[in-house]
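The chain that follows stands alone, in the form predicted on its own, written as structure tokens.
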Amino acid sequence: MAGHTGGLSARMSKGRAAGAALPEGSPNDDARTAFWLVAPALALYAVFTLLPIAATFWLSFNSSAGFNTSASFVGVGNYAKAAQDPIVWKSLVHTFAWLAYHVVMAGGLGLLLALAVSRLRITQVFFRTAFFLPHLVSLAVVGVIWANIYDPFFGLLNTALTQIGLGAFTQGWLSDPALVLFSVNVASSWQGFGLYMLLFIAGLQNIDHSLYDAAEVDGANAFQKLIYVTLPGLREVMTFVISLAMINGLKGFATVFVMTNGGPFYQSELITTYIYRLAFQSQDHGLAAVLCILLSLLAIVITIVFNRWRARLSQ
């Protein structure tokens, strides 16, 4: 027994000695290894993100009339030109209105449908699937569908209003300057509300049902339970949906481009559609680059303001 124990101790000592002989990595070696692991991702980020941003800044200080022309340095000339362009200011106002419409209509409709569908037991899966289907359709196709719905002579909307005796409310939904931005945003919101509905349903399922039981014991009615239990329980989901809706709103382009191309009289022109018009139709790449920077700054400001509001709300 003593001989066996002695042999084991000898082997353990030999193992410790062998382990002590293994080279140990220094912090510098770990950092070097980590750098080479992330180097491919950094290279792709630099080529496809940082380099285009730098090129956009460079182009905003130059005058370029097309891909085949050489750029000439004009300083802040493009920025002054943008400040004096009334369509830039109009498209900026339309972009803010577009964001507000999208958050209220798409987010609000998603919340209302989530509250209604979550109460269903047998048909909930059917309605969840049916309401989510528009989100699977591309915005270009949605634009074509709703352009036909809004057709003033043969469209479904005006025909339905006439059939039910509300012919006085028929409109030129895409030709009326006062209605066109709202009408196009309805189509865009119709495509997006299904995703927001699913997010709200997931949030509703995470609310502790004992809170509803306690509210009933206290005599709360359905409206009071909605105000004091449901909506506070959805606070985190609401902030996420609002941020997602704002991101989608800032990317608004396809439905406007397909349905109105910014018209009539620039009344549905967004910054994104005006950038396309300047860059690929007017060949004014310098001014288009300025608007790209303006849109980026707008996204940064909205993000900062929203995050501060979200942090204050969570306190």
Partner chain sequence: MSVRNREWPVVLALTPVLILILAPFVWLVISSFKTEAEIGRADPFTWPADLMWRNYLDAWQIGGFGELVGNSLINLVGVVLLSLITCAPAGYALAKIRFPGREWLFYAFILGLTVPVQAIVIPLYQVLFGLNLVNTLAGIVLVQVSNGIPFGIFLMRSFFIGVPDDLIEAAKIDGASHFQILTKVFLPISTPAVQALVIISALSTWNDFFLPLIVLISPEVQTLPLGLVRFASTYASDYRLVFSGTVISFLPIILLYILMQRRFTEGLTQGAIKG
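Show the form predicted in complex with its partner chain, please, the one above being the form predicted on its own.
We keep it simple here and write out only the one chain, dropping partners and molecules.
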């Protein structure tokens, strides 16, 4: 121990002596400058992100009945409780379904519209701008808008269906337990697809145009060019959009909270909305913390899987 400390101080004084002899920009000076450049960001990040991450871990092994009560250690008790809570399982299943809906609807629409819009020359800016408009609206405001669209009596959807003679398709879009998660996701995807479309358009612009010329020389038709040139050229953007859509989907909260608050009968409860309910309404912090860990793990796994996939593609 003493030897170790001695070695460290010797190294430090040696560094100081060398620093005095060297011109500006020695490793020692650099380290000090780097520290001051990173310090403001690191301080904020440590207090409001790193510390809470660590504390969430700690909390998941403790039980606490509210913000003003002291916690007691319960080991894996909260994890056992979570495994037995049917709403935890429901919210997990709903979250996976929610991600799948979002990737297919928002990602799919983004891709289709990008393919179409990128063919335009004169009107491209107009269509791109117009299709992007929903993305500018806050998801909470989207929730208010779509709650009114789905309103069974005054809502746009049911009245429009009735007017065009499809009255048979009118529904209680948010009151039907089998439909509610999908209905809310339509609203989220309506808001989300615009960004994915922009990313796909950027990806399409990066495809080497000579590949199309070569395909044309070989006698490829439009469909073959799509399959053999365009889609392979988009592979990297596609993995990126899918991972972004999944992470965005995982953070989904506002539309559900505003439109259904997880109901009816927990049929639109997501992990995020259940965390909020447990933490701020029923004040079961231990159980909420377990769900927080679960949510983080999902996010980390998704990120790692897609980064690996992306790295393999770009080799």
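Owing to the predicted nature of the structure, the values given are computational and were not obtained by experimental measurement. Rigid core (definition): largest C-alpha set, two forms, superposition within 1.5 Å. Residue numbers count along the first chain shown, from 1.
Relative to the superposed core, T33 undergoes a Cα shift of 2 Å or more between the two forms. Core-superposed comparison between the two forms: CA of Y45 displaced by 2 Å or more. Core-superposed comparison between the two forms: the Cα of I293 travels less than 2 Å. Once the two forms are overlaid on the core, R308 shows a Cα shift of 4.4 Å between the two forms.
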